[in-house]
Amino acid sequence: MGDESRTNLSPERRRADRARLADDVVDVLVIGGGVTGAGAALDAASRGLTVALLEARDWAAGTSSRSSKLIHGGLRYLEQFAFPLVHEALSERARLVRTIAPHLVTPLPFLLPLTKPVYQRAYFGAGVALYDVLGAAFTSGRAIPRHRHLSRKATLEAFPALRGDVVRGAIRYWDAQVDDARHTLAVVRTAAGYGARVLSSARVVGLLRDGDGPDAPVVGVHVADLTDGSSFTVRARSVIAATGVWSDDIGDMLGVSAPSLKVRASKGVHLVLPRSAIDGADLAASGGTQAGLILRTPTSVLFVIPWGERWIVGTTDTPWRLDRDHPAASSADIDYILDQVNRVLVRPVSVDDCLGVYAGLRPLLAGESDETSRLSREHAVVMPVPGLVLVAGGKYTTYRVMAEDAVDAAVEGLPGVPPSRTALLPL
């Protein structure tokens, strides 16, 4: 693990970090402290690099911290027939669970409610058994326990708030929940303990080429250091840019001319409601941990996800054209989401009983057909001109292979750099 007297984020540090930046020229420079940033600059620190990061807000300030708290495999991919993509995000679980991050991912049991004849518990049955062997739920030493399959009466003593003259059963599976934002902070953390030198507040306005044509390689950055008005430059080796919906961003630097990661942003909204809003298990009798819920709707999934003495209900996915710093829930969003999961609920819920809302926006690849959810959470690293490499696309739970990838990419002419190690470091 790194020097944990090398973690402290202090202003003392940050001012270090940027002196030294001044004078030396990094083998990785990270643009973005989101999840995917400070994985990428954990990732070549912990392989012996000089590493910078650096973030225009602050850690985790973006999307990072508006998801749905979960670490998942994405259990509705199955019906797209995405099996590589849900195993590879079963098994960085597994990773974050057992050996990265046991003190903040912790697993969560979902039920997912029957409300059809037998064929619907077959049907979806299948599929959770699949999810539980893509999982290796089916291993000795397993961290998530397997599903399993539940009465009417199980079903409403595990969730006592469903109707009872909707809900025929229910499976129980297993996944995991994570506080995002601490969790992206640890990341941050972890990576300057292995010397990275990390800035937030530090926006950068724009790359640093060597040479004026098209394809002339990234040497750097300018920065605006927004913590004093002033400016200043950090020369790299190679440039990852982990910026997400403002991946655009970067390639507008580049110019109309240089080939480029194309990415949309949808918008999730997410509700914050009171425990006392939905009727939970007696946690006290029945000796478990509260279930959440899945739940299916016309286009995607629901989550109720228990959280502290909260529930987080959501989420949505509609394009967002505004504002990308400042995503907004409406009214329409709102109402949907209360619309869906009062189908099942014995006492619906209503805009009073919200206690908040949260809205967040998805990084999205852009293709030819950009309402296919499998493309949308896949994730994509190229590398547009020398010395550049951008990475976007995926989901929270995959940050690690993303950040993996896109390091890969940024140190292939450099000679002597170890593979990644990342897989096995604990935060």
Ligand SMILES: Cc1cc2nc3c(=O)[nH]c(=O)nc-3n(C[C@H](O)[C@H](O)[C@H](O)COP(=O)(O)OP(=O)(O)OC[C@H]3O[C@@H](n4cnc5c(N)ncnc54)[C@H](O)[C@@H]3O)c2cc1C
Second form
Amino acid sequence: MGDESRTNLSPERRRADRARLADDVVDVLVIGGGVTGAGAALDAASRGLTVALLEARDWAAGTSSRSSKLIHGGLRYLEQFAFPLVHEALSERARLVRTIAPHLVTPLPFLLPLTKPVYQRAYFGAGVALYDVLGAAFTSGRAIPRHRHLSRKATLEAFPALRGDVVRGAIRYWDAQVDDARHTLAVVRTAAGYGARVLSSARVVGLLRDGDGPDAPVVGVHVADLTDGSSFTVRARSVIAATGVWSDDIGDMLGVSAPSLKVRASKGVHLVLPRSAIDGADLAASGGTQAGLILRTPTSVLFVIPWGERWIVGTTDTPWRLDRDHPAASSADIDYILDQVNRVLVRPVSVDDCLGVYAGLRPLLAGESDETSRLSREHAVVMPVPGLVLVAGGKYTTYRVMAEDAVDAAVEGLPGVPPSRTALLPL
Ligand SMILES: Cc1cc2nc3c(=O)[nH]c(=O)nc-3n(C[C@H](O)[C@H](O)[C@H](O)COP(=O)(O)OP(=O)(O)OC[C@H]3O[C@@H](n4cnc5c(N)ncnc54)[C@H](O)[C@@H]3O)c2cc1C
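Since the structure above is the form predicted on its own, I would like to see how the form predicted together with the ligand looks, so please show that one next.
Next comes the full complex, this chain leading.
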């Protein structure tokens, strides 16, 4: 984590960081303390640049604490032939498990239950084999075990809650999981260890421009300090906005004429259940680690994920046009998840079993399709005017690549900036 004494995010540190920001011109100012912004701050700070990271609420308060908490390539994207996307994400998975955060990102087995005759095993088997190949192609030693085919008997031993009359067998494959908010905080603290000045409760309310025209460069930001109601200005050579589903707000600060990123919010809901609600565990049969489930749904997939003493079950994928600070689950979302998971469970779970529910908003790049489940999971980096880089889209798993691309764009004009170091930089 860099220099230990410099990673302490105390009130004193915040006061000192804010005071220094008011005096200096930083090389790179990052708006947004989700995983992408935190990653950009770390990327820039570890290149030796002076960096500010400003978050309107708390670290990871947006989407980065509300995900399925999987570090994965996305098995389902293979069906969309998104091989480069899957390969990139699996490469990042390997880096996170082996080098960047082995203390936070742990391999996790999943059972892909088979419910149809032989052809389904062949079809899914080919997909999972390709997934393994794409995951291993990048690494010399495997960080993640290979998949295995399970008979019906072995499947029911590994996951006794599954209905024997529905499930004909399974394929067990591996991905990884992470406590997303904790990981984002670790990235912020590591950036702070490299000297980044990091302020939460600091909302960017306007862009500082050098001139009046529509192409006037961005040279800093106006900030509302939500801890005391004051405001201040930070000057920067380059500003990166990593504001997820709030990206269009930053575009709006530029004025109507500037070309920008269009980001749509797609809501995803998860239920939290006690372990006792779903009888999943036979640890000897599942290789010593509790397996999760991945289930096909009409439009996407549903995960049943072991999470400490709980299960996380989700997710959904529907457009959200209400308050982006407070996405909420509807009873239709909850019923949908229960219906989907109950298709394969011996003992159905009900709303009474739920300990909690949470909803998050995917920042999807707006495209041709109206269905959010078909919008791109890829990311984009654009520079609508000199001095401002917008980065959005992508997945939690690929935050480091997004951050590197954004910083590369931000420092293009700055002389002598070294390349990114984060691929080999432990948190
Ligand atoms: C239901 C769901 C499940 C998911 N599951 C997975 C998964 O299992 N694996 C995976 O890889 N990906 C997953 N994702 C995707 C992943 O969570 C997101 O891609 C990622 O968290 C986005 O991070 P971000 O930093 O870009 O955005 P955010 O985390 O939303 O961060 C943006 C930040 O910007 C701040 N901000 C906005 N405006 C301002 C301003 N004016 N001033 C200062 N700060 C501002 C916000 O407060 C926010 O904290 C999932 C997403 C959802 C919704």
